[in-house]
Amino acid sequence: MRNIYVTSSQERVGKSTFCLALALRLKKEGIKAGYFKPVSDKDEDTDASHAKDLLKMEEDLSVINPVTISQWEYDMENEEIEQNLKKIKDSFKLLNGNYDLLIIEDCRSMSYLSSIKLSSRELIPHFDTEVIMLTSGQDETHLDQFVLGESFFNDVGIVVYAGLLTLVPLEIMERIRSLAERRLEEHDIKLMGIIPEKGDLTAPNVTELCSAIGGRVLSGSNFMDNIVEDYLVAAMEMDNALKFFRRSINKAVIVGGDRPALAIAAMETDTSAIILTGGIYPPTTVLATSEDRGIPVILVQEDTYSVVQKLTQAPVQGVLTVTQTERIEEWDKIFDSIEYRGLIEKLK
């Protein structure tokens, strides 16, 4: 069989968890998927750990994920980037070998690593592969990104199969299918399907929250597997916290270190993280409340601003783990209504 690339418009619109998912379905119909991403973006990347432990692969990580470039590092001689690319193609001929197709996961998105020559659409043709683009649907201009994405890759022949919608909002799923269905059918992209914008699918856990934010685990660290799908920031009077913090399930609660009461607050509420901001070390009641109540807490350096700018400028995803049973049914579930078969068939 042939394989699947799974590129994206934007960045962090749910790839990583959406190729484990795939991964994951065709398994259970008897097909042996593996897992490949070419290029990772930083030395600490989990999702080729995630599929390792996932899929049972064998493979060494370094082959699973075998060439690693920051935008540090966009200044390689040429002679780097040849010994990246045959990097790339001697760990895919090895996977590829060992599996009925492999679900090859794209870095960041479709024009990372362009001006180097190791984008996707310089990657692609070495994969036989058909491709499948991830473009966020949060609302109707996104919808754009579809258009730019197959402009970019037809510019050097390369069709793109099938586009998904990810993270759309359930109150506008429906106007968003039939304008995309349109729209898309005007260009010749099929529209594969719509995953929802819902916490138990898409929402990051403490773990993953505290790697994107660059955090400190102070208490609660046996209860990083909490589910955050939302942000509060405590930046009121005592008298009007409890209400505050109640509007809310499942948060994580942004706090200056300096305000130990608040944060204790918050843990009388549904909440699933502390973040203190400012790198204020908290007394000790703030951290046995934390162990008493499953609350982790995580100290950063950088003010409340930071930290909420950091979060709303590049939401941060969740990704399938072994120890998330429930959210692995829940995708399963979604696959449902996703038209993969065809895709399937096309690649026998």
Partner chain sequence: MGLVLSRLEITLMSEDKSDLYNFFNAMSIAVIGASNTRGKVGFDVVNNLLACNYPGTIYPVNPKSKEIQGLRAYKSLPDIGKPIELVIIAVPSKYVIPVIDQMHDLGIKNVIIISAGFKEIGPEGAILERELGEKLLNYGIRAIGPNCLGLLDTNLPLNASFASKMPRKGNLAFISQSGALITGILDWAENEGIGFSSFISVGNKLNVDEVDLIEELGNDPNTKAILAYLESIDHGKKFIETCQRVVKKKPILVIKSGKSAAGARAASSHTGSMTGTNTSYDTAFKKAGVIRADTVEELFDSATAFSSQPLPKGPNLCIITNAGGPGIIATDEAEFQDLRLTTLDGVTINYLRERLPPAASTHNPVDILGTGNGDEYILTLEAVLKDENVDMVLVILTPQGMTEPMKTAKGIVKLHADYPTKPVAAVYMGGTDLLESTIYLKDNGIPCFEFPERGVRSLSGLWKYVKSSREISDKVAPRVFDDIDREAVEGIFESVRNKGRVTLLGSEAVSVARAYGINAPKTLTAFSVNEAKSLAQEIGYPLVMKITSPEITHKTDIGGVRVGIKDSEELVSAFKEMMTSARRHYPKAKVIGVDLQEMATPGYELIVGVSKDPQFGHMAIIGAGGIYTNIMKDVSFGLIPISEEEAKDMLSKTKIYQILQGARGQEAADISQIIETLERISSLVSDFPSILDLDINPFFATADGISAVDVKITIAMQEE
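After the form predicted alone, can we look at the form predicted together with the partner chain?
Next comes a single chain, given without company.
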């Protein structure tokens, strides 16, 4: 085996970051790992370009990510499906020989494109690979996804290498670990590890947040690396504001531009960024304080409700890029507790 296929039972569980972090860890062990994303679902997908930069891959982006199929293309003719499959196979051929191990990332989740026969189940047989299956560990019920996924692949003779739980709240980490080990063993599924829900691993920084909501940085531009783990809407009375703000750390506070006193109160607490809504410019003193405290202030034209909607519908995630050195280090530490050496054994 010279390849490993990384899929997940649902979207937004941290596949891309895991793939790149795994590749970087393997590199430290002297193994040259490459990245391949056969299909993406949108043109603006940046996974391939981040991988190319981080792993210093020489191949074209059109090789690393040869095919894009969005939800608007489900009516494609069989001929086109075949063409796409051929493109994928051709790219794979170009990449396969260049690396000790090629990490292949699924698009969205394991079932994506099943109806047009381009899902993980149809692609994997072309790649000589086993599967790592990621699922969210937010609560116990997600363990079911492993069992379902295992049979989804087993039915067609694909071997699941291991399962990996991500986004596990630190609070319930030990309980989930012991439950998962016990339950997955009963289903003959190996647990590769648990990735905790920690801001420094997956949470976006202020730059990523700002670009996602289309904001303008008014002050604190030297502090755009602050991590955003939580969002709070400030709409309370001033009397309760501090108590409310203190319960959350590394947060972005979303507040109407017409309520600068609340923004100032938020800056007294562990806050990563202030998002001022409604396009209302704050008093200059607020911006001066933000510089003092190292908290960027971002102005958006939309109202508070729209910003919250945007963030709820498409949560912003932190990605691994060349500039994210701290995040890369944190991921490296995580790999101390992940069983990935079995993959190296398989290469021998």
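Keep in mind that this is a model prediction, so the values were computed, not measured. Residue numbers count along the first chain shown, from 1. Just so we're on the same page, rigid core means the largest C-alpha set that superposes within 1.5 Å between forms.
Asker: Classify Leu170 as shifted (yes) or not shifted (no) between these two forms, where shifted means its C-alpha moves by 2 Å or more with the rigid core superposed.
Answerer: For Leu170, whose C-alpha is compared between these two forms after core superposition, the shift is less than 2 Å.
Asker: State yes or no: after fitting on the rigid core, is the Cα displacement of Ser120 between these two forms at least 2 Å?
Answerer: For Ser120, whose C-alpha is compared between these two forms after core superposition, the shift is less than 2 Å.
Asker: Superpose on the rigid core, then tell me if the C-alpha of Val160 is displaced by 2 angstroms or more between these two forms.
Answerer: No.
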